[in-house]
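Below you'll find only one chain, the form predicted alone, shown as structure tokens.
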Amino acid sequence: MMRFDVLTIFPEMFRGPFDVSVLKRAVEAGLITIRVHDIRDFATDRHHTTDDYPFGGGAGMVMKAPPIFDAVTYVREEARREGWSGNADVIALTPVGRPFHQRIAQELAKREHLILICGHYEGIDERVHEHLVTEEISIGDYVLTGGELPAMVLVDAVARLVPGVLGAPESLAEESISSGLLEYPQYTRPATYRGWRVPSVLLSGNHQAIARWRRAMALQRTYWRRPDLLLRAVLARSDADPLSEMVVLPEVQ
């Protein structure tokens, strides 16, 4: 079992992607735990602020670290009084973060329990990442509103990976990414349509064809849209062939 506490200041983001499809079937399953905060309920004053201007000027606010320091210790309070460790992964969503992968979420899902904060704003009062975030992680090289549509990327990848989640383990084995290749191509009924047909090799009933051919494609369309993964996937001798087929060497002159 896994949980996961989102701190934000817009808890409202959250009603809609975490109440369907596989992460509600994963709550109610209790294979996971999801808990969403309004950091604002940690706010001291009256207007429950959340945000201050910047020290040395600049434009924009920043996040104030006492409600954000204040609502971690309530979580980890609150998870050791329902039986849990208390001791979480505190995650900072941020564009300072290193890129969300999925040897990250591999790597995440074997934590017991994650803290997500989302930030807003200008960012969030560094003692906040020197004291207290025990990881930071962006989901990519552009700007969001705030790191709520990160924090759920980031739940939704690695509650997946949770054992009993998703219903067929093989899958996880299988899909795209997982492998460190992109996923071969995906066919199903009518076998033509509109005059394609689906390749003959997926009809033939020769699994280690099918298999051949699958391991083939995937290779194939890794190199030519994604190369770089090819740089960390685990390959093996026999991929030697397809790659060498796909490989386009300089004419010598």
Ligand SMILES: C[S@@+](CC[C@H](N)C(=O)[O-])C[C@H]1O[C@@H](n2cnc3c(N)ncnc32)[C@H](O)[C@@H]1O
Given for the second form:
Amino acid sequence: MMRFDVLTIFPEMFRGPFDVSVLKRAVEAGLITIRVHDIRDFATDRHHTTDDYPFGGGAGMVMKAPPIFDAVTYVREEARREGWSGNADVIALTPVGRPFHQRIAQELAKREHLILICGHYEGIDERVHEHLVTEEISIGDYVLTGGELPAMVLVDAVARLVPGVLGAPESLAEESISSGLLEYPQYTRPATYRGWRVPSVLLSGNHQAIARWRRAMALQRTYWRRPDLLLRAVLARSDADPLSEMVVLPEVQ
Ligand SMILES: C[S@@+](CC[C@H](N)C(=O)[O-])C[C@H]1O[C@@H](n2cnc3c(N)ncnc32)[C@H](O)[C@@H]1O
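I've shown you the form predicted alone. Could you give me the structure of the form predicted in complex with the named molecule?
Now the complete complex, all chains and molecules, led by this one.
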């Protein structure tokens, strides 16, 4: 059982992504809890102000610290009242954070409770990062308008690793990245579509041959598309054959 609390000034963005498919079923089965909170509810002034001009000048607005601190205090207390231990990790989604990766998703899936803070505008007052946040995560080297999509990415990637959320957990081990390689190509019916035939080995019923073909495809794909992964992958002696089939042609001048 794992709990996610998302703090945002645009809670309406979360309507939809968590209400369908695997995550919806996981929530209904009581395997995960996802709550979305509006940071504006914790702004005490008449206009519920959550941002202000940057000290020192410059373009844009910066999200204020007090409503975010108060929102985290509220969520911690609410969680304790509902029987959680209160040991929540507080994660800020930010382009200056640790680049997100399947390994981080696996690490986070072992935690009990994550509180995610979505920034907007020019970002969040640094005192939130220094004194409240326990981890800063970036979902990639590009800049989005807000931390809402990154929070959805993180919740989705972590939640599917919580035990019981996926029907067939063995599929996790073979997946791209987790296995150390990219995954082999997948096919389903019809066996021939517009004249394109599924590789015949997959229809052979020979499980050993299928496993060998899949491993060879995974190795070759990884070699061509993500050779950086191969450097860290754990390879078997038998992997040498499919890899040696790939001839690197010298560059023609
Ligand atoms: C426009 S961005 C702020 C960028 C900030 N001024 C900077 O240069 O680092 C607004 C918010 O979007 C979110 N965000 C944007 N890109 C992101 C990324 N690659 N990963 C995680 N969060 C991101 C963060 O929450 C950030 O506070």
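Residue numbers count along the first chain shown, from 1. Because the structure is predicted, anything quoted here is derived from the model rather than measured. Just so we're on the same page, rigid core means the largest C-alpha set that superposes within 1.5 Å between forms.
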* Taking the rigid core as the superposition reference, indicate whether the CA of residue 238 shifts 2 angstroms or more between these two forms. => yes
* Asked: Is the C-alpha displacement of residue 30 equal to or greater than 2 Å between these two forms once the rigid core has been superposed?
  -> no
* By the 2 angstroms cut-off, has the C-alpha of residue 197 moved between these two forms once the rigid core is superposed? -> yes
